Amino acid sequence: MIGITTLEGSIRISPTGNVGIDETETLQKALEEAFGAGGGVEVDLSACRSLSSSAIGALIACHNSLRSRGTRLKVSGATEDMRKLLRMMGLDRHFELA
(Lines of atoms letter the chains of each structure in order from A and count residues from 1; the text may use other names and numbers.)
(Lines give C-alpha, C1' and ligand atoms only; values in the text may rest on other atoms or scores of the structure.)
Protein backbone atom coordinates (compact mmCIF):
# COMPACT_ATOMS: atom_id res chain seq x y z
CA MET A 1 0.00 0.00 0.00
CA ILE A 2 1.15 3.53 -0.73
CA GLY A 3 -0.19 6.45 1.25
CA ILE A 4 -0.17 9.97 -0.16
CA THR A 5 -0.34 13.06 2.03
CA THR A 6 -0.44 16.64 0.79
CA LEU A 7 1.73 18.96 2.86
CA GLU A 8 2.30 22.68 2.51
CA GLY A 9 4.37 22.96 -0.65
CA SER A 10 5.04 19.23 -1.07
CA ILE A 11 3.59 15.75 -1.21
CA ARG A 12 4.62 12.86 1.07
CA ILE A 13 4.47 9.33 -0.30
CA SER A 14 4.50 6.57 2.32
CA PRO A 15 4.99 3.02 1.05
CA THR A 16 4.36 0.22 3.54
CA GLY A 17 5.75 -3.29 3.83
CA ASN A 18 7.94 -4.70 1.11
CA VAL A 19 8.04 -2.69 -2.10
CA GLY A 20 8.87 -5.32 -4.68
CA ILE A 21 8.44 -5.51 -8.41
CA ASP A 22 4.64 -5.81 -8.13
CA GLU A 23 4.34 -2.66 -5.98
CA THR A 24 6.84 -0.59 -7.95
CA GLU A 25 4.33 0.43 -10.63
CA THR A 26 2.05 1.88 -7.95
CA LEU A 27 5.00 3.69 -6.36
CA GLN A 28 6.11 5.04 -9.72
CA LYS A 29 2.63 6.39 -10.49
CA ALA A 30 2.44 8.06 -7.08
CA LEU A 31 5.85 9.66 -7.62
CA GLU A 32 4.84 10.91 -11.08
CA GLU A 33 1.62 12.41 -9.70
CA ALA A 34 3.52 14.06 -6.86
CA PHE A 35 6.03 15.52 -9.31
CA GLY A 36 3.18 16.75 -11.51
CA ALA A 37 1.70 18.66 -8.57
CA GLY A 38 4.64 21.03 -8.82
CA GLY A 39 5.96 21.05 -5.25
CA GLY A 40 8.54 19.04 -3.41
CA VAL A 41 8.36 15.29 -3.00
CA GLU A 42 9.14 13.36 0.18
CA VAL A 43 9.19 9.57 0.43
CA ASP A 44 8.60 8.41 4.00
CA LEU A 45 10.06 4.93 4.46
CA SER A 46 9.24 4.56 8.15
CA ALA A 47 6.67 1.80 7.45
CA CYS A 48 8.65 0.23 4.60
CA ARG A 49 10.64 -2.93 5.27
CA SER A 50 12.43 -3.28 1.93
CA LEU A 51 12.82 -1.72 -1.51
CA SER A 52 13.47 -3.70 -4.67
CA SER A 53 15.98 -2.47 -7.22
CA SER A 54 13.08 -1.40 -9.44
CA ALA A 55 11.63 0.68 -6.56
CA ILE A 56 15.02 2.33 -6.09
CA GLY A 57 15.02 2.98 -9.83
CA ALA A 58 11.66 4.74 -9.48
CA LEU A 59 13.13 6.95 -6.74
CA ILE A 60 16.08 7.79 -8.99
CA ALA A 61 13.76 8.67 -11.88
CA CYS A 62 11.76 10.97 -9.60
CA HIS A 63 14.98 12.57 -8.36
CA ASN A 64 16.10 13.21 -11.94
CA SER A 65 12.78 14.88 -12.73
CA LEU A 66 12.95 17.01 -9.59
CA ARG A 67 16.54 17.98 -10.34
CA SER A 68 15.35 19.50 -13.62
CA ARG A 69 13.24 21.86 -11.45
CA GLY A 70 16.19 22.64 -9.19
CA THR A 71 15.10 20.58 -6.18
CA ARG A 72 15.88 17.20 -4.62
CA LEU A 73 13.91 14.16 -3.55
CA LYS A 74 13.64 13.94 0.24
CA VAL A 75 13.77 10.44 1.73
CA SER A 76 12.82 10.17 5.40
CA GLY A 77 12.23 7.43 7.95
CA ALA A 78 14.57 4.88 6.36
CA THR A 79 15.91 2.14 8.61
CA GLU A 80 19.64 2.17 9.25
CA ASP A 81 20.06 -0.76 6.83
CA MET A 82 18.23 1.14 4.08
CA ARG A 83 20.28 4.26 4.79
CA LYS A 84 23.48 2.19 4.49
CA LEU A 85 22.28 0.77 1.18
CA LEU A 86 21.43 4.21 -0.19
CA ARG A 87 24.83 5.50 0.96
CA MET A 88 26.66 2.52 -0.61
CA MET A 89 24.90 3.28 -3.88
CA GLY A 90 25.96 6.92 -3.60
CA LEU A 91 22.37 8.09 -3.56
CA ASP A 92 22.84 10.12 -0.38
CA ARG A 93 24.63 12.65 -2.59
CA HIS A 94 21.46 13.01 -4.66
CA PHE A 95 18.59 12.40 -2.25
CA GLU A 96 18.08 14.42 0.88
CA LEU A 97 18.18 11.75 3.61
CA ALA A 98 16.30 12.92 6.68
Contents of the next structure:
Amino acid sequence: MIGITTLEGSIRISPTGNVGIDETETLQKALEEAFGAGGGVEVDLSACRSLSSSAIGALIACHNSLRSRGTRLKVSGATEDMRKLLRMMGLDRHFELA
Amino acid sequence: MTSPRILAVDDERANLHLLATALRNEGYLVDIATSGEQALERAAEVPPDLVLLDIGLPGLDGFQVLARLRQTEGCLGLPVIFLTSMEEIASKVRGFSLGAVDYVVKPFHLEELRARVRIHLQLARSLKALAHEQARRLESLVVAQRSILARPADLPSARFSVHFQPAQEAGGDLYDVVEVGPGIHGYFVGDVSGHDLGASLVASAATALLRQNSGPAWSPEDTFRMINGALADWLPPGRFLTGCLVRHNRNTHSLRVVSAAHPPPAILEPSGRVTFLESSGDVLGAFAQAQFGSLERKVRPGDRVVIYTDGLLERAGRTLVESLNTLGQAISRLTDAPLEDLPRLLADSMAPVLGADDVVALAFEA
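Alright, leaving the form predicted alone aside, put up the form predicted together with its partner chain.
Now the complete complex, all chains and molecules, led by this one.
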Protein backbone atom coordinates (compact mmCIF):
# COMPACT_ATOMS: atom_id res chain seq x y z
CA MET A 1 0.00 0.00 0.00
CA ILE A 2 1.21 3.44 -0.86
CA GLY A 3 -0.47 6.61 0.31
CA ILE A 4 -0.10 9.82 -1.68
CA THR A 5 -0.80 13.20 -0.10
CA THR A 6 -0.59 16.50 -1.93
CA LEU A 7 0.91 19.21 0.27
CA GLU A 8 1.60 22.82 -0.52
CA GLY A 9 4.55 22.81 -2.93
CA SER A 10 5.32 19.11 -2.50
CA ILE A 11 3.91 15.62 -2.61
CA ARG A 12 4.20 13.14 0.24
CA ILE A 13 4.47 9.44 -0.52
CA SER A 14 3.82 7.01 2.32
CA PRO A 15 4.74 3.38 1.63
CA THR A 16 3.48 0.96 4.28
CA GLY A 17 4.60 -2.44 5.52
CA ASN A 18 7.32 -4.33 3.68
CA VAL A 19 8.21 -2.79 0.36
CA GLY A 20 9.44 -5.79 -1.63
CA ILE A 21 9.94 -6.47 -5.29
CA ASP A 22 6.25 -6.23 -6.20
CA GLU A 23 5.60 -3.00 -4.31
CA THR A 24 8.73 -1.34 -5.67
CA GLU A 25 7.21 -0.78 -9.07
CA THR A 26 4.24 1.07 -7.55
CA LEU A 27 6.60 3.12 -5.39
CA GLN A 28 8.74 3.98 -8.39
CA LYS A 29 5.70 5.16 -10.38
CA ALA A 30 4.48 7.27 -7.46
CA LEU A 31 7.93 8.87 -7.12
CA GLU A 32 8.17 9.60 -10.83
CA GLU A 33 4.72 11.21 -10.86
CA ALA A 34 5.53 13.25 -7.76
CA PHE A 35 8.76 14.46 -9.37
CA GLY A 36 6.86 15.24 -12.58
CA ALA A 37 4.49 17.52 -10.64
CA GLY A 38 7.42 19.94 -10.39
CA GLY A 39 7.58 20.53 -6.62
CA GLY A 40 9.30 18.78 -3.72
CA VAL A 41 9.03 15.08 -2.94
CA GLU A 42 8.75 13.69 0.58
CA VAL A 43 8.82 10.02 1.51
CA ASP A 44 7.12 9.26 4.82
CA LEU A 45 8.52 6.05 6.31
CA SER A 46 6.55 6.07 9.58
CA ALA A 47 4.47 3.03 8.55
CA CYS A 48 7.21 1.32 6.54
CA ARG A 49 8.81 -1.79 8.03
CA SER A 50 11.36 -2.67 5.37
CA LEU A 51 12.65 -1.49 2.01
CA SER A 52 14.08 -3.80 -0.65
CA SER A 53 17.29 -2.77 -2.37
CA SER A 54 15.28 -1.94 -5.50
CA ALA A 55 13.02 0.33 -3.44
CA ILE A 56 16.10 2.11 -2.09
CA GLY A 57 17.30 2.41 -5.68
CA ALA A 58 14.02 4.09 -6.59
CA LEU A 59 14.51 6.61 -3.77
CA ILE A 60 18.07 7.34 -4.93
CA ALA A 61 16.92 7.78 -8.55
CA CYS A 62 14.26 10.25 -7.44
CA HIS A 63 16.81 12.06 -5.26
CA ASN A 64 19.24 12.37 -8.18
CA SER A 65 16.46 13.79 -10.37
CA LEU A 66 15.62 16.31 -7.64
CA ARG A 67 19.30 17.27 -7.37
CA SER A 68 19.18 18.44 -10.98
CA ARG A 69 16.49 20.89 -9.82
CA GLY A 70 18.64 21.95 -6.87
CA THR A 71 16.65 20.19 -4.14
CA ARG A 72 16.85 16.83 -2.39
CA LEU A 73 14.56 14.00 -1.48
CA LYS A 74 13.02 14.55 1.92
CA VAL A 75 12.62 11.50 4.15
CA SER A 76 10.42 11.75 7.22
CA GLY A 77 9.13 9.49 9.97
CA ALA A 78 11.98 6.93 9.77
CA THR A 79 11.96 4.52 12.71
CA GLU A 80 15.16 3.88 14.66
CA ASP A 81 15.93 0.73 12.69
CA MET A 82 15.21 2.47 9.39
CA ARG A 83 17.50 5.32 10.41
CA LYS A 84 20.25 2.81 11.12
CA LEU A 85 19.77 1.33 7.68
CA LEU A 86 19.90 4.77 6.01
CA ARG A 87 23.06 5.59 7.98
CA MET A 88 24.74 2.30 7.15
CA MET A 89 24.02 2.96 3.50
CA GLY A 90 25.44 6.48 3.74
CA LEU A 91 22.12 7.88 2.53
CA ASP A 92 21.77 10.25 5.49
CA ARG A 93 24.47 12.33 3.80
CA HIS A 94 22.41 12.67 0.65
CA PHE A 95 18.73 12.73 1.59
CA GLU A 96 17.20 15.41 3.76
CA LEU A 97 16.23 13.52 6.91
CA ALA A 98 13.40 15.09 8.85
CA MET B 1 36.55 25.54 -21.58
CA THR B 2 35.89 27.34 -18.29
CA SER B 3 38.84 28.03 -16.01
CA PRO B 4 39.27 25.78 -12.99
CA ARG B 5 38.01 27.32 -9.78
CA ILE B 6 40.30 27.31 -6.74
CA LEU B 7 39.24 28.01 -3.18
CA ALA B 8 42.11 29.42 -1.08
CA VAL B 9 41.69 29.38 2.70
CA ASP B 10 44.02 31.21 5.09
CA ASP B 11 43.41 33.47 8.08
CA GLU B 12 46.42 35.63 7.25
CA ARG B 13 44.97 38.09 4.79
CA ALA B 14 48.30 39.27 3.38
CA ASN B 15 49.28 35.69 2.46
CA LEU B 16 45.87 35.01 1.07
CA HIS B 17 45.88 37.99 -1.27
CA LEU B 18 49.36 37.23 -2.49
CA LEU B 19 48.32 33.68 -3.25
CA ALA B 20 45.01 34.67 -4.86
CA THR B 21 46.68 37.23 -7.10
CA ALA B 22 49.37 34.79 -8.21
CA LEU B 23 46.74 32.18 -9.12
CA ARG B 24 44.47 34.68 -10.87
CA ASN B 25 47.44 35.77 -12.98
CA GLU B 26 47.71 32.14 -14.11
CA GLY B 27 44.13 32.26 -15.35
CA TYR B 28 42.35 30.48 -12.48
CA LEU B 29 39.12 31.64 -10.91
CA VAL B 30 39.91 32.14 -7.24
CA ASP B 31 37.55 32.28 -4.25
CA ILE B 32 38.95 33.13 -0.84
CA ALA B 33 37.94 32.40 2.73
CA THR B 34 39.57 33.43 6.01
CA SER B 35 37.98 30.86 8.31
CA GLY B 36 36.92 27.22 8.21
CA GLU B 37 33.23 28.07 8.43
CA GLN B 38 33.52 30.53 5.58
CA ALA B 39 35.40 27.95 3.48
CA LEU B 40 32.57 25.43 3.91
CA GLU B 41 29.97 28.05 2.97
CA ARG B 42 31.88 29.04 -0.17
CA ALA B 43 32.40 25.39 -1.19
CA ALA B 44 28.70 24.62 -0.73
CA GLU B 45 27.68 27.68 -2.80
CA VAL B 46 29.99 27.02 -5.74
CA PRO B 47 31.92 23.74 -5.58
CA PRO B 48 35.56 24.49 -6.48
CA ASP B 49 37.84 22.24 -8.54
CA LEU B 50 40.64 22.37 -5.95
CA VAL B 51 41.11 23.71 -2.42
CA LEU B 52 44.26 25.20 -0.86
CA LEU B 53 43.70 24.84 2.84
CA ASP B 54 45.57 26.24 5.83
CA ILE B 55 45.45 24.03 8.95
CA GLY B 56 45.74 26.58 11.77
CA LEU B 57 42.48 28.45 11.36
CA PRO B 58 40.28 30.16 13.95
CA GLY B 59 37.19 28.05 14.75
CA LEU B 60 37.16 24.90 12.65
CA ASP B 61 40.73 23.93 11.79
CA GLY B 62 41.88 22.65 8.40
CA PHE B 63 41.48 18.97 9.36
CA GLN B 64 37.89 19.55 10.44
CA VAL B 65 37.15 21.49 7.27
CA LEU B 66 38.49 18.65 5.13
CA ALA B 67 36.47 16.07 7.08
CA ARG B 68 33.29 18.13 6.55
CA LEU B 69 34.04 18.72 2.87
CA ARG B 70 34.15 14.95 2.48
CA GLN B 71 30.52 14.93 3.71
CA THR B 72 29.39 17.71 1.37
CA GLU B 73 27.72 16.71 -1.84
CA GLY B 74 29.66 18.06 -4.81
CA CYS B 75 32.91 18.13 -2.80
CA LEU B 76 33.39 14.43 -2.11
CA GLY B 77 36.17 13.82 -4.60
CA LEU B 78 37.56 17.33 -4.50
CA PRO B 79 41.40 17.57 -4.43
CA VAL B 80 42.55 19.40 -1.29
CA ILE B 81 46.13 20.59 -0.76
CA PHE B 82 47.18 21.55 2.76
CA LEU B 83 49.24 24.69 2.91
CA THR B 84 50.63 25.07 6.40
CA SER B 85 53.49 25.88 8.67
CA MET B 86 52.88 22.63 10.62
CA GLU B 87 55.67 20.40 9.41
CA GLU B 88 55.42 17.51 11.89
CA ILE B 89 55.11 14.08 10.33
CA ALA B 90 52.04 13.34 12.48
CA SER B 91 50.09 16.23 11.01
CA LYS B 92 51.14 15.28 7.47
CA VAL B 93 50.00 11.70 8.03
CA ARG B 94 46.71 12.94 9.49
CA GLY B 95 46.18 15.22 6.48
CA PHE B 96 46.79 12.44 3.97
CA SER B 97 44.67 9.94 5.87
CA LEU B 98 41.78 12.40 5.78
CA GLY B 99 42.13 12.38 2.01
CA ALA B 100 44.31 15.40 1.20
CA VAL B 101 46.14 14.99 -2.11
CA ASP B 102 49.19 17.04 -1.17
CA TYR B 103 50.85 18.85 1.71
CA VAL B 104 52.95 21.95 1.22
CA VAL B 105 54.91 23.48 4.10
CA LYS B 106 55.13 27.25 4.46
CA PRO B 107 57.07 29.23 3.48
CA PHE B 108 56.76 27.86 -0.02
CA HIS B 109 57.87 29.01 -3.45
CA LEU B 110 54.99 30.22 -5.59
CA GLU B 111 56.51 28.44 -8.57
CA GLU B 112 56.40 25.12 -6.72
CA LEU B 113 52.83 25.65 -5.58
CA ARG B 114 51.71 26.56 -9.09
CA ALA B 115 53.25 23.32 -10.37
CA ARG B 116 51.51 21.25 -7.70
CA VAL B 117 48.16 22.90 -8.37
CA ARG B 118 48.56 22.15 -12.07
CA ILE B 119 49.45 18.51 -11.46
CA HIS B 120 46.51 17.89 -9.15
CA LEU B 121 44.01 19.57 -11.46
CA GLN B 122 45.29 17.49 -14.36
CA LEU B 123 45.19 14.35 -12.25
CA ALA B 124 41.59 14.97 -11.17
CA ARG B 125 40.60 15.55 -14.77
CA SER B 126 42.44 12.43 -16.01
CA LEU B 127 40.78 10.27 -13.39
CA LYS B 128 37.38 11.54 -14.46
CA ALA B 129 38.22 10.85 -18.11
CA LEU B 130 39.53 7.41 -17.22
CA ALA B 131 36.33 6.51 -15.38
CA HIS B 132 34.34 7.73 -18.38
CA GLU B 133 36.50 5.72 -20.77
CA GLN B 134 36.11 2.57 -18.68
CA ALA B 135 32.34 3.05 -18.63
CA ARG B 136 32.37 3.33 -22.41
CA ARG B 137 34.26 0.05 -22.80
CA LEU B 138 32.37 -1.77 -20.09
CA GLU B 139 30.12 -3.80 -22.40
CA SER B 140 33.09 -5.54 -23.99
CA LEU B 141 34.81 -6.03 -20.64
CA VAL B 142 31.71 -7.68 -19.23
CA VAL B 143 31.65 -10.27 -22.00
CA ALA B 144 35.28 -11.15 -21.30
CA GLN B 145 34.72 -11.24 -17.55
CA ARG B 146 31.70 -13.55 -17.43
CA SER B 147 32.13 -17.00 -15.99
CA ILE B 148 35.50 -16.14 -14.43
CA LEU B 149 35.13 -16.82 -10.73
CA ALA B 150 38.22 -16.77 -8.55
CA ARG B 151 38.78 -20.30 -7.21
CA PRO B 152 40.84 -21.00 -4.10
CA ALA B 153 42.89 -23.63 -5.97
CA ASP B 154 43.96 -21.10 -8.59
CA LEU B 155 45.26 -18.63 -6.04
CA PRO B 156 46.58 -20.70 -3.09
CA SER B 157 48.69 -17.82 -1.75
CA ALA B 158 45.45 -15.93 -1.02
CA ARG B 159 44.38 -18.70 1.45
CA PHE B 160 40.66 -18.23 1.05
CA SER B 161 37.49 -20.25 0.69
CA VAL B 162 34.06 -19.19 -0.42
CA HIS B 163 30.43 -20.28 -0.33
CA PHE B 164 28.39 -18.82 -3.17
CA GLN B 165 24.70 -19.66 -3.32
CA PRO B 166 22.67 -17.69 -5.84
CA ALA B 167 18.96 -17.72 -4.96
CA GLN B 168 17.94 -17.28 -8.58
CA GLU B 169 19.73 -17.76 -11.83
CA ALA B 170 20.12 -14.03 -12.31
CA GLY B 171 21.62 -13.18 -8.97
CA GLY B 172 23.26 -9.96 -8.01
CA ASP B 173 25.79 -11.22 -5.48
CA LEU B 174 29.42 -11.33 -6.46
CA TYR B 175 32.87 -11.90 -5.07
CA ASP B 176 36.41 -11.78 -6.33
CA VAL B 177 39.94 -12.22 -5.07
CA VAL B 178 42.78 -10.38 -6.78
CA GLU B 179 46.52 -10.40 -6.28
CA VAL B 180 47.52 -6.77 -5.75
CA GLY B 181 51.23 -7.49 -5.46
CA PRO B 182 53.50 -10.16 -3.94
CA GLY B 183 51.96 -11.10 -0.58
CA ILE B 184 49.13 -8.61 -1.01
CA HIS B 185 45.57 -9.62 -1.92
CA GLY B 186 42.27 -7.85 -2.32
CA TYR B 187 39.10 -9.72 -1.25
CA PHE B 188 35.86 -8.31 -2.55
CA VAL B 189 32.23 -9.16 -1.88
CA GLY B 190 29.38 -7.19 -3.40
CA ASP B 191 25.62 -7.16 -3.76
CA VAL B 192 23.80 -5.56 -6.71
CA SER B 193 20.35 -4.08 -6.08
CA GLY B 194 17.50 -5.97 -7.71
CA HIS B 195 17.18 -9.58 -8.85
CA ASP B 196 16.86 -9.62 -12.60
CA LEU B 197 19.11 -10.34 -15.53
CA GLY B 198 20.47 -6.79 -15.26
CA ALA B 199 21.81 -7.51 -11.80
CA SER B 200 24.14 -10.26 -12.98
CA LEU B 201 25.39 -8.03 -15.79
CA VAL B 202 26.24 -5.32 -13.26
CA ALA B 203 27.98 -7.94 -11.10
CA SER B 204 30.23 -8.86 -14.03
CA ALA B 205 30.90 -5.20 -14.76
CA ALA B 206 31.91 -4.54 -11.15
CA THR B 207 34.31 -7.51 -11.17
CA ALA B 208 35.88 -6.32 -14.42
CA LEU B 209 36.35 -2.84 -12.98
CA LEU B 210 37.78 -4.21 -9.75
CA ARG B 211 40.46 -6.12 -11.66
CA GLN B 212 41.27 -3.12 -13.84
CA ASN B 213 41.69 -0.78 -10.92
CA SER B 214 43.64 -2.86 -8.41
CA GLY B 215 47.38 -2.59 -7.87
CA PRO B 216 50.00 -1.26 -5.49
CA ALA B 217 49.48 2.28 -6.78
CA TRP B 218 45.77 2.17 -5.92
CA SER B 219 44.56 2.33 -2.36
CA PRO B 220 41.33 0.36 -1.80
CA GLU B 221 39.54 3.73 -1.60
CA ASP B 222 40.99 4.68 -5.01
CA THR B 223 39.77 1.37 -6.41
CA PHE B 224 36.26 2.07 -5.13
CA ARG B 225 36.30 5.64 -6.44
CA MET B 226 37.18 4.36 -9.92
CA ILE B 227 34.54 1.63 -9.85
CA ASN B 228 32.01 4.19 -8.66
CA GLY B 229 32.95 6.74 -11.31
CA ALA B 230 32.65 4.23 -14.15
CA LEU B 231 29.44 2.64 -12.86
CA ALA B 232 27.75 5.97 -12.15
CA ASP B 233 28.36 6.83 -15.79
CA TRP B 234 27.01 3.53 -17.04
CA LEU B 235 24.24 2.30 -14.76
CA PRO B 236 20.58 3.22 -15.24
CA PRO B 237 19.00 5.34 -12.47
CA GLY B 238 18.03 3.32 -9.41
CA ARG B 239 20.66 0.62 -9.88
CA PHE B 240 23.57 0.43 -7.47
CA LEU B 241 25.66 -2.02 -5.53
CA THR B 242 27.03 -2.31 -2.05
CA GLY B 243 30.44 -3.83 -1.57
CA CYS B 244 33.30 -4.45 0.80
CA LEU B 245 36.95 -4.65 -0.17
CA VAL B 246 39.50 -5.94 2.29
CA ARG B 247 43.13 -5.65 1.35
CA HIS B 248 45.44 -7.92 3.27
CA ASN B 249 49.15 -7.34 3.23
CA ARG B 250 51.01 -10.46 4.41
CA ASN B 251 54.34 -8.59 4.39
CA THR B 252 53.19 -6.03 6.96
CA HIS B 253 50.42 -8.11 8.62
CA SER B 254 47.88 -5.38 8.06
CA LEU B 255 44.33 -5.13 6.81
CA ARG B 256 42.66 -2.22 5.12
CA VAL B 257 38.89 -2.33 4.93
CA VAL B 258 36.79 -0.16 2.64
CA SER B 259 33.06 -0.39 2.62
CA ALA B 260 30.49 0.89 0.17
CA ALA B 261 27.39 0.75 2.36
CA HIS B 262 28.02 -2.96 2.94
CA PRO B 263 27.53 -4.98 6.14
CA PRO B 264 30.80 -5.02 8.15
CA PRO B 265 33.23 -7.94 7.71
CA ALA B 266 34.17 -9.89 10.82
CA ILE B 267 37.55 -10.86 12.13
CA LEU B 268 37.80 -14.16 14.01
CA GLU B 269 40.81 -14.65 16.26
CA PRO B 270 42.03 -18.14 17.23
CA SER B 271 40.69 -17.46 20.76
CA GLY B 272 37.15 -17.28 19.32
CA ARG B 273 36.87 -13.54 19.73
CA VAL B 274 34.91 -11.87 16.92
CA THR B 275 35.11 -8.21 16.01
CA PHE B 276 33.21 -6.44 13.25
CA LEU B 277 35.22 -4.00 11.18
CA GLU B 278 32.88 -1.09 10.56
CA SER B 279 33.70 1.68 8.12
CA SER B 280 31.20 3.86 6.34
CA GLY B 281 30.87 4.76 2.70
CA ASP B 282 28.43 5.50 -0.09
CA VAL B 283 26.85 2.86 -2.30
CA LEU B 284 28.64 2.25 -5.64
CA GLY B 285 27.27 3.54 -8.92
CA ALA B 286 24.45 5.76 -7.67
CA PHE B 287 26.20 9.09 -7.14
CA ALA B 288 28.62 10.80 -9.52
CA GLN B 289 30.81 11.64 -6.54
CA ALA B 290 31.03 9.29 -3.62
CA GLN B 291 32.93 9.03 -0.40
CA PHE B 292 34.55 5.91 1.07
CA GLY B 293 35.95 5.68 4.55
CA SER B 294 38.57 3.11 5.45
CA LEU B 295 39.81 1.30 8.49
CA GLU B 296 43.21 -0.20 9.12
CA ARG B 297 44.26 -2.81 11.62
CA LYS B 298 47.01 -5.31 12.33
CA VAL B 299 46.35 -9.03 12.16
CA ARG B 300 48.22 -12.06 13.45
CA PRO B 301 48.84 -15.28 11.56
CA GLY B 302 45.83 -17.51 12.20
CA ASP B 303 43.32 -14.66 12.34
CA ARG B 304 40.49 -15.13 9.88
CA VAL B 305 38.36 -12.57 8.13
CA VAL B 306 34.80 -13.26 7.01
CA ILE B 307 33.14 -11.12 4.35
CA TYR B 308 29.52 -11.80 3.44
CA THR B 309 26.40 -10.38 1.82
CA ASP B 310 23.14 -9.12 3.18
CA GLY B 311 21.47 -12.48 2.42
CA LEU B 312 23.37 -14.07 5.32
CA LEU B 313 22.49 -11.21 7.65
CA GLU B 314 18.80 -11.51 6.77
CA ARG B 315 18.88 -15.10 7.94
CA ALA B 316 20.35 -14.03 11.28
CA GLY B 317 17.64 -11.76 12.62
CA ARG B 318 15.05 -9.09 12.09
CA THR B 319 16.91 -5.95 13.06
CA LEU B 320 20.44 -4.94 12.13
CA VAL B 321 21.75 -5.09 15.70
CA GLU B 322 20.11 -8.45 16.39
CA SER B 323 21.47 -9.92 13.13
CA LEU B 324 25.04 -8.85 13.80
CA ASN B 325 24.91 -10.35 17.29
CA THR B 326 23.64 -13.67 16.03
CA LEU B 327 26.13 -13.72 13.17
CA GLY B 328 29.03 -12.90 15.50
CA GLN B 329 28.10 -15.85 17.74
CA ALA B 330 27.77 -18.19 14.76
CA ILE B 331 31.22 -17.17 13.48
CA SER B 332 32.75 -17.62 16.92
CA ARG B 333 31.42 -21.21 17.09
CA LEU B 334 33.43 -21.99 13.92
CA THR B 335 36.80 -21.14 15.46
CA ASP B 336 38.09 -24.69 15.02
CA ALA B 337 36.51 -25.36 11.62
CA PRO B 338 38.91 -25.89 8.71
CA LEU B 339 39.17 -22.76 6.57
CA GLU B 340 37.82 -24.53 3.48
CA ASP B 341 34.58 -25.48 5.29
CA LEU B 342 34.02 -22.29 7.27
CA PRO B 343 31.93 -20.29 4.77
CA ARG B 344 29.60 -23.22 3.99
CA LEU B 345 29.19 -24.19 7.65
CA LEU B 346 28.42 -20.57 8.47
CA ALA B 347 25.71 -20.33 5.81
CA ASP B 348 24.27 -23.70 6.86
CA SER B 349 24.19 -22.72 10.52
CA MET B 350 21.51 -20.15 9.75
CA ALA B 351 18.13 -21.24 8.56
CA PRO B 352 17.23 -19.74 5.20
CA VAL B 353 14.19 -17.46 5.31
CA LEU B 354 11.37 -17.63 2.83
CA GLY B 355 12.06 -15.91 -0.48
CA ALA B 356 15.65 -15.60 0.62
CA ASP B 357 18.29 -13.49 -1.02
CA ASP B 358 21.54 -14.82 -2.53
CA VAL B 359 24.28 -15.61 -0.05
CA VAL B 360 28.00 -15.14 -0.39
CA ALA B 361 30.34 -15.92 2.49
CA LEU B 362 34.06 -15.61 1.92
CA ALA B 363 36.77 -16.33 4.47
CA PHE B 364 40.52 -15.91 4.34
CA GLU B 365 43.28 -16.57 6.81
CA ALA B 366 46.08 -14.18 7.70
